[in-house]
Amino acid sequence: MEEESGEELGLDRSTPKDFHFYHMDLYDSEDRPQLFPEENPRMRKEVVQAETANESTGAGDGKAQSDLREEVEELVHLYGLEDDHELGDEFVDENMPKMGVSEYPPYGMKRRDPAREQRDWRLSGEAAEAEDLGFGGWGSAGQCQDLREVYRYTHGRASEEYECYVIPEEEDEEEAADVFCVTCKTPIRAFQKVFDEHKEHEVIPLSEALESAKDEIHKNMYKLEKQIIDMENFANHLEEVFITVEENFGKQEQNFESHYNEILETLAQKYEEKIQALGEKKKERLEALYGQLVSCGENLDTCKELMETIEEMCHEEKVDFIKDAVAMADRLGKFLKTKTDVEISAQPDFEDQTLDFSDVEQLMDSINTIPAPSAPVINPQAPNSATGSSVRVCWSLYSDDTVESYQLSYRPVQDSSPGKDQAEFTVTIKETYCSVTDLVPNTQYEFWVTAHNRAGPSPSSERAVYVTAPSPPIIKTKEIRSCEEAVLICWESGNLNPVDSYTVELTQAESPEASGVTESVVGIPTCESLVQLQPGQSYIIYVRALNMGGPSVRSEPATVHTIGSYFRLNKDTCHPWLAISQDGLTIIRSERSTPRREPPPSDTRFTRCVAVMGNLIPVRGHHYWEVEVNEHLDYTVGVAFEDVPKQEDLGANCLSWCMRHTFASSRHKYEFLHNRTTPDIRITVPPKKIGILLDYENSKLSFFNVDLSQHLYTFSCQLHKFVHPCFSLEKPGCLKIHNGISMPKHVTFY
């Protein structure tokens, strides 16, 4: 009956709209829908303990009423509400003891986030009491007490201070977003990631998105502040220039006004003088031409008279004609001997008159007298002021000098001396700096500068030598060697002239889009560098060349891996009868007949033993590589010092340690040679791939059958220097090398 009456009372109670109840029997702890916020495990545990305790006690209605009254008095005393009778009456309402309910509630309460918890518990009247003391009418008085303690423990006293206030919650208020959708770039609630359109999107915590947004805003603010400072400085400079221009033009106007009348008077005087001179010259020419014209007319009249006299003589008798002819001949001879001036004394063309305005020019110059500028002072080259094809040249000038333009001249320098008989180039600029382009990389140029204004050019400055940045180096990718701890990089300078140093830059290969440099090695004097790295990583390597002008651009990238030891065969040590593949990892001895004569002795190349050496990185530690062989092939593999005698077989001296295989009459013979000695070891299964482990730390060299993970033999070596892999073929065939691989697990035990 108590259970039934409890159910009836519980159903009659009005449930607040903020609570939603679901059958907990439908879901266990693992299958419960994720759309419910997670319950506090500690709270749930204490609820269960409270229910179990109440089940054993079975408190009655009277006991519940007295406990509830005591609790109300305690709360009133705790919050100082003794004088608030209305609130006290609400807590001791006579209807409250009638809240008999079943000990095991059939429903669970939906838990809300802490931000809403304070609002959810600000209910009015009996609803507030029921929500706080009995979870809306479900549970006995003892359970209400336990649940209240659990709630206070979980949510702190911040919630207790608001339990008795009536602040209804807005039903339409949305829950606060707690994650950030990177794809949509908007805040969302967590359950939307599971059921909403954001299911396939990338989300991050809201705090992380907030920090990222703050960082981005701070970066933009820093850029904006820098731009504001630059613009303010530029505005101040413009204001100074504006004032200076205004003052200068005011002075110029005064000078023009004071000299204007003087110049006009001088020009008028020159005009009168020039007109008078032109009139005198005109009169002189015309008089000369008139005199010459009169003389010409007189000669013409004499000629006509003589002609008429001669014609009359021609009609006379012979005796008279002869008498007059003699006299006429004398007269004509005298007249013809008289020289007639037929040259024009004055040409009709107008001669250009030179106008001398020197005094006027002096007056014009006096308006704004500017002396010729002094010689500029060219600055020495600043570090990192050049690229491979350009250089920035700067100079200065005395502040009192007025300059309209500068003329920068330059020419290349050869043989460490100023360029002689070299083509000179000139650039005209207005600033006290100039970026000269189209230059040759890593080349020295000498520069000098002159200043110009209306008064003329200044003396030339002293000559300064500038140098362009180098060309980018060229990485020799085929000569790169690496191991798990380091990499040896080699490159070509790419410059005719020497450079100061080189810089090696490394970035993680997993993030090539990152422009940042993971590591840099600077001040490298030669064209190779041994760089320590982290094992099991991939790196992208760049090289720069540096000189006084600055660094070159990056070289073409090269990728290296610190996974095992990687090397290539050294062609300089290769016997002439052997061939090396293009990748430098396969040795081939062809079937063609070999020359009868052996090649001449050499200190670097094998001549008697048909062998070749590999270039192993000079790093102490562990190095492992594998050799793929043919079980019917005669071969020798191992290690040797670089100065091993090239006229002896491998293993025939104290400078090499090798494994040798010979095949004859279907029998395999294996020898582990050092100084012509070998242990008595028999190998029953011929290996098809041989693993070789070089251990500098323990001075050991071990051989393995890779396919069987079988240890074959281990040398104890005296490795006082670095050794290199060596390979030999006694008969036609090939050996293929596998390196840059991780050591197998069975190898690590030796």
The other form holds:
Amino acid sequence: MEEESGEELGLDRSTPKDFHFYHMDLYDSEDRPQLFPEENPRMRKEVVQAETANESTGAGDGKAQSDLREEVEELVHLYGLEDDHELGDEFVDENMPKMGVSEYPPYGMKRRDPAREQRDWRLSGEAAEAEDLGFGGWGSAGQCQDLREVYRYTHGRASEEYECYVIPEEEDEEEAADVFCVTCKTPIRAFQKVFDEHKEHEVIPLSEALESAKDEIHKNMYKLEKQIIDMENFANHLEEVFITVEENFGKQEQNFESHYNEILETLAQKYEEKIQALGEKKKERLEALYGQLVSCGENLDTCKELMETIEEMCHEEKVDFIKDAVAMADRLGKFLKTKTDVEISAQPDFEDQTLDFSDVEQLMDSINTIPAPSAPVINPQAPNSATGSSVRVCWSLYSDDTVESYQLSYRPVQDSSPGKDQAEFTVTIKETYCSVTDLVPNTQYEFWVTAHNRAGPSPSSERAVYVTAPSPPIIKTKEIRSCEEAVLICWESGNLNPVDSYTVELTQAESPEASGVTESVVGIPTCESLVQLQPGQSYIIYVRALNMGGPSVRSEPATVHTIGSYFRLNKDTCHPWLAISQDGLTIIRSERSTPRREPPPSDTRFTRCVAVMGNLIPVRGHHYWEVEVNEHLDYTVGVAFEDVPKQEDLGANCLSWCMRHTFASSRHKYEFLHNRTTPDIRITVPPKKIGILLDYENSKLSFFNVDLSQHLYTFSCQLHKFVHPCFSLEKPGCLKIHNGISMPKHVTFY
Amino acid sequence: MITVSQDQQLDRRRMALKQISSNKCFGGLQKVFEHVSVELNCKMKFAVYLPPKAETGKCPALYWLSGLICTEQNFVSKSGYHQAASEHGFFVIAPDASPRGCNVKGEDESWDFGAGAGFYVDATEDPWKTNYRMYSYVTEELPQLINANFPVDPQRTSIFGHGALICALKNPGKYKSVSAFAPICNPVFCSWGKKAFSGYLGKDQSKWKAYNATHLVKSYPDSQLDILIDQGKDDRFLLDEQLLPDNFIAACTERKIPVAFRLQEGCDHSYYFISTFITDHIRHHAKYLNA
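Can I get the form predicted in complex with the partner chain as well, since the one above is the form predicted alone?
Zooming out: every chain and molecule, the one shown earlier first.
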């Protein structure tokens, strides 16, 4: 108890004036990282020890309790003392609010709800401990909590006293600075705003200030981070450049060295050669001179001998003398006859020797130039890089090479006539690419390239085959068929050689072309496409052909309206006696006295029944069209499968469904024929225009008198395949088809 | 007619309705009411089908006029019209074929004259003229009663059945469309018609023209009327020349009144025949009533 009281005294001492700050000092001061970062772990460790000790002994044991209490109190005392002389109140005052503010609920709320406040306090402490942010405030709060718990275990009831000390902490914090004076850039207490020097100043809530300050810092940190990254990148770059410079200069040095060595070798060789030549020449001349000298000496000897002999002869007797004189005269005569060569055969000075240094010069030159480049590498064709008349050819060189220009050669690839050489073309360019123009569309060309510099041309590159984009397809506008939901569009390739695929592009005609969204159907392998559309719209359709080289330009546009169904008559099915108008929508059987010779049977062409078929789009929806008729005309209108027997009348089989009108003896007869049978139906007003509704969904075919909106008849028909409109004229006259019209309201009831 | 304000009239009529039965059917209600008819001076029953769409708005009204010997019950129980009427959202009103229990001498003597055979004429001869005013009843009194008591759209009214042709041809523009099953097309030339007309209208045959469809067509103004007629080919009354549709068709052809006349193979004069084609007829009316 003594210790406890002493400790309390100590505590009182630590906060002599302001009781509220007491435990702040006690628990928090140690943890301020800016002052004692290294002390934090120590303190924690001690607390943990206290806790574990507490747990091991158990709360029920009085002795152990008191022991522990002593230990803990010692701890507390220690910190209290340390605090005492190290930190003053002002310091706490300044620092503490910053730690607490952002985490704690506003002042007013705390006042009203102390229990919650308590919870928050604990929560923040625990959370901070878990996160271990390293902020002094958070750590201290956690440790506070630890200590408090220790107290609770050790003191039992007595711990409540400590609660009393602990609880004021919140109040204390609440009274700490809670707003931020913008003018002074300092946190202040709210009441200060009222009467202090901050009276006129702009203040904002501290949390706001904190947030903005944090934001500012984060922004700056972000900037710094970015700068660091930039600098690191730059440093890396510099390093690379460094290495490259080293490499390049090293290469250059080697280059120089080898060249100089070469030149020196050449010079040395030349010297050797010269010296040797000179030596030989000297030897030759000396030898010649020596020979001359020797022969000269011999001559001299001979002369001397002759002289001596003559002199001896002069001393001889006459007889002998005469005898000898004759012989001597002969000898002399002979000797004198032999030419004495006194010309010097070799000149002492040598002829003007010009030294040939041209090869050396060339070598010297070659130090400044470079060797002839190696063969460039030609790239394969990049997709979508070609147009119909041009390709863009690219190649690359080895980095060591210096190239002044390239020569690009090409010729069309043609398997058909290998014997006949295709003309080759060559262009010279500086760049490593070339757009070659004036080519034939959808054609393969073989390209190869050589690099040139002063040293000469490189070997030729490999040969690469490039292909020009195709020519645009040609839409068969007369064969376009459409309905409310789709269009079937056909086109001619426009290219002799096959292309890879086609693309159909569609734009809604209403929207201006610039902003209009273009939809594309890609990868169409054949020359026709069924494209789904929205009903009641107008579309502009283009087709492109594609190959490896790229897409062709757009075809000429075709316009499609998805209003009603649109079809034309199929001339291939047309009976020879019928004529079809230019627009493909009027059928005429002329009055001529026809040669009643029946045409030969056919699978596609009507031969007996004077009929023709339309090409309806193969879409299982609703199709509606109208036929303008003369009320005295004999006609049949309806639908039939494509393979309907062409030798039979329409409606005379189970592959066709038709309405037939016959006018005889001023009576109209209407038959609705399928498989040769008809219901008995009488119609009082002859239709001038017949509406025909084909409804795949409900398997129905209905006929209407358009002008009266009168329903005439509806077939229920099993349409397992697609049917086509069919028309026949039993008498001369004409039928006019109206299609591409929207379905009248009244037909929707059938 | 008693002069009362319209409101009082409506009130009286509304009050006068007495519900006899009500049955749920295809989302709607098939009801039968009884009321005291001013025109007929007797209690009358009529059947009315309330379509499901009537709960949310006004619906067209389609009047069915039954043939000889029928009450309001025959059509509602035998024709099977309810599904189509429910889908298209039609009130279908089926009155009795004649006044009942009026104690007119001889009214129950034969099946083709008197009770059950009102022929939708306004009788001018004694003793029939007091009660047998079916034409006025079905074209005036009953529609007013219906309009006052049910959410119907009076502008969209059509008629079909036995007397429908006469009602439509006598009131151009009143009915949006008309159709009939095996109608008596030219009563002045058949024994039924001769008997009924001479009884109700007297011996003066010129008065008969007013209820002769074939004659009425000839004076019908050139307004659009799309007539659908189904006729059983094996109908014994057709073979007995009671119906005479060819005369009507010829008249319509001459006057260019549009008729689609469908002679149905193997069919007779029964409700089996009617129920086979009732959906076609209701669709025919839908084309005009729901246009």
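In this text, the rigid core denotes the largest set of C-alpha atoms whose superposition between the two forms falls within 1.5 Å. Residue numbers count along the first chain shown, from 1. Treat the numbers as computed from the prediction; the structure is a model and nothing was measured.
Q: Can a Cα shift of no less than 2 Å be assigned to I204 between these two forms, given superposition on the rigid core?
A: Shift at I204: 2 Å or more after core fit.
Q: Is R608 one of the residues whose Cα moves 2 Å or more between these two forms, with the core superposed?
A: Comparing forms between these two forms, the R608 CA shifts below 2 Å.
Q: Align on the rigid core first; then say whether the Cα of E479 has moved by at least 2 Å between these two forms.
A: It does not, since the E479 C-alpha is displaced less than 2 Å between these two forms after the core fit.
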